[in-house]
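We begin with a single chain expressed as structure tokens, specifically the form predicted on its own.
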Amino acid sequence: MKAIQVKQAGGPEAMELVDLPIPQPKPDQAVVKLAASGVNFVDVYFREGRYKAPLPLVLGQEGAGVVTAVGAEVKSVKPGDRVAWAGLLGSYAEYAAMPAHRLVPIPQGVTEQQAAAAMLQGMTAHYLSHDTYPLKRGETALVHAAAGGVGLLLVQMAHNIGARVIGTVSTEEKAQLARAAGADEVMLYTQSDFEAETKRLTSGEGVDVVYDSVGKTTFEKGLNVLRPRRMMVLFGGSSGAVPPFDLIVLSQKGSLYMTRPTLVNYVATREELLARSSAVFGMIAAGNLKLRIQHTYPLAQAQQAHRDLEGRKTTGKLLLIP
């Protein structure tokens, strides 16, 4: 089979195609046929080492597709299931063994590229909006990288919760974008400080929550933005990462709250995995959450995918297609 494989930490160029056998499952595996890879900055990573993994290793976090074969002790899959994961390595191939309870079924009224683009920032955008930090009717969000995979999705969600959403974006398309899914008020950080500007849309009061993927060049004036006893969600770091930071500064800038989460912990138990999945694969089907897949890719143009992903040029989700 196919597969990209990094057998050195670096750029895109790390990323090669290779001829691989097709796996065989474990005990508690199940080997699935790919229809579609999610591209990821989760991705971007590991390619670079900044996330540690064995090396050599298979790419991808995120996948769907069709079981053909399962392990002496699965129960939860059989060949012939359509199913999709997140958080595990080795989606960026044309076959894939994963652990059977780590894997969710797609309903009906989804489609394997739906359920490859939705879960990761799908499940990421449910888990910030209702509970890293439980948005509610009325209040206010700033939404960096408003439309951006996880961006889109978390402004939907936090306008069917029924928040105001300010979003930051940097360009004039992506700005419709971002409208599109139900944010309020739209900034070019190219063009203004969004600082100056969600103070001002706010009359000074400041925003409940700030959902930043940004990192290096948004963090700290994020914080200013905050009302006091809130909280700043940094879940991504697409600029940099962000410098060491001093806790008493919370404590200046009125009693803030600070938490750096990821899907992992949000998704610890099967039962929380198939909740969550559940919540986000009934919003897609129901029509609620609409999916902007930008772009799929061969298999074989990975280093492209991840070239467009990092100079920030896309919108929505980028798929490789075994």
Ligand code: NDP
Second form
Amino acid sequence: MKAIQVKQAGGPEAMELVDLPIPQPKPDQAVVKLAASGVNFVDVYFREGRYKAPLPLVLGQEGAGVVTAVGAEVKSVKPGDRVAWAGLLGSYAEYAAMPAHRLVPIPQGVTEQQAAAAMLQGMTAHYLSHDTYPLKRGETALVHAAAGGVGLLLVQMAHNIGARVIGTVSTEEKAQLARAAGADEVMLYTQSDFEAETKRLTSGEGVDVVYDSVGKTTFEKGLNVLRPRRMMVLFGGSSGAVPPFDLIVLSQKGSLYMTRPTLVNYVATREELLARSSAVFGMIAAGNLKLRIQHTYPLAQAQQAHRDLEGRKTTGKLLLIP
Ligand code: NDP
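Next block: the form predicted together with the ligand, after the form predicted on its own:
The next block holds the full complex; its first chain is the one shown before.
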């Protein structure tokens, strides 16, 4: 089978298309023939070595497809079942052997491509807006990179809750997408000062929550647009890591709260994984959450997918099709 492997950490060229044997399931595993693998920014971190895993590794954290074989202990799925996952390495491949208890069923009305597109970024948008800072109707959220994969989903969920959404993006085309997803105001943070603009839009009051996945270039100013005792949610570093931070700043800027969450802790149990994934699938099936799968690449073009993602050329979801 074909897979995308990294033997040594590096740039997009570190990803090689290789031939590997189709995996056999261990007792607690299911083997899945993938219909699609999701591309996520976290794949860049693993490829670069910013996040560590033993090498060589098959990249990719998200996928969906049909179960072809199960190990002796597996009861939760059987061959022929349509399943999806997020947060499991080894997804840029034609087949993957995954722990069966981390697989979720894909409900009727949701395609395998949609499932591969929704699992990681959809469950992330869900936990950020419903649990990390549970947004309420009438509150205001600032969402950075609002036309990105997580961004477009987070904007929709925040809008559906009834919050006012202010988004930042780098181009006018992205601004239009963010507006169409439900953002009330969108600014080009590459051209105007988002701190001044956010203060103006909120009559100097500031926002209730900043959802920041951009990190290095946005974090500090983001603290200046929060109302006292509200929350900075730093959940990524697309522009680079935030430098070490002195906690006294939180007190000086209004007794702020800050968290650096990650999906794995919000789907830690099987119950929570099933509840969260079915909440997201339910939104899709009901037409309340639109997935924008604009970019699909053959598996062999994974390098190009990463170049486009890192080059800020993409919007919404990127999929690799084996
Ligand atoms: P995106 O589709 O959002 O792509 C990244 C976007 O970040 C770009 O399109 C770009 O939007 C913006 N950006 C700003 N500065 C830069 C820069 N210097 N280089 C590249 N991009 C930049 O990716 P994902 O939706 O896959 O992920 C978004 C972020 O969320 C990532 O940081 C990821 O690690 C994080 N994440 C965190 C999770 C968690 O649980 N903690 C789970 C999932 C994702 P623009 O051009 O508009 O500025």
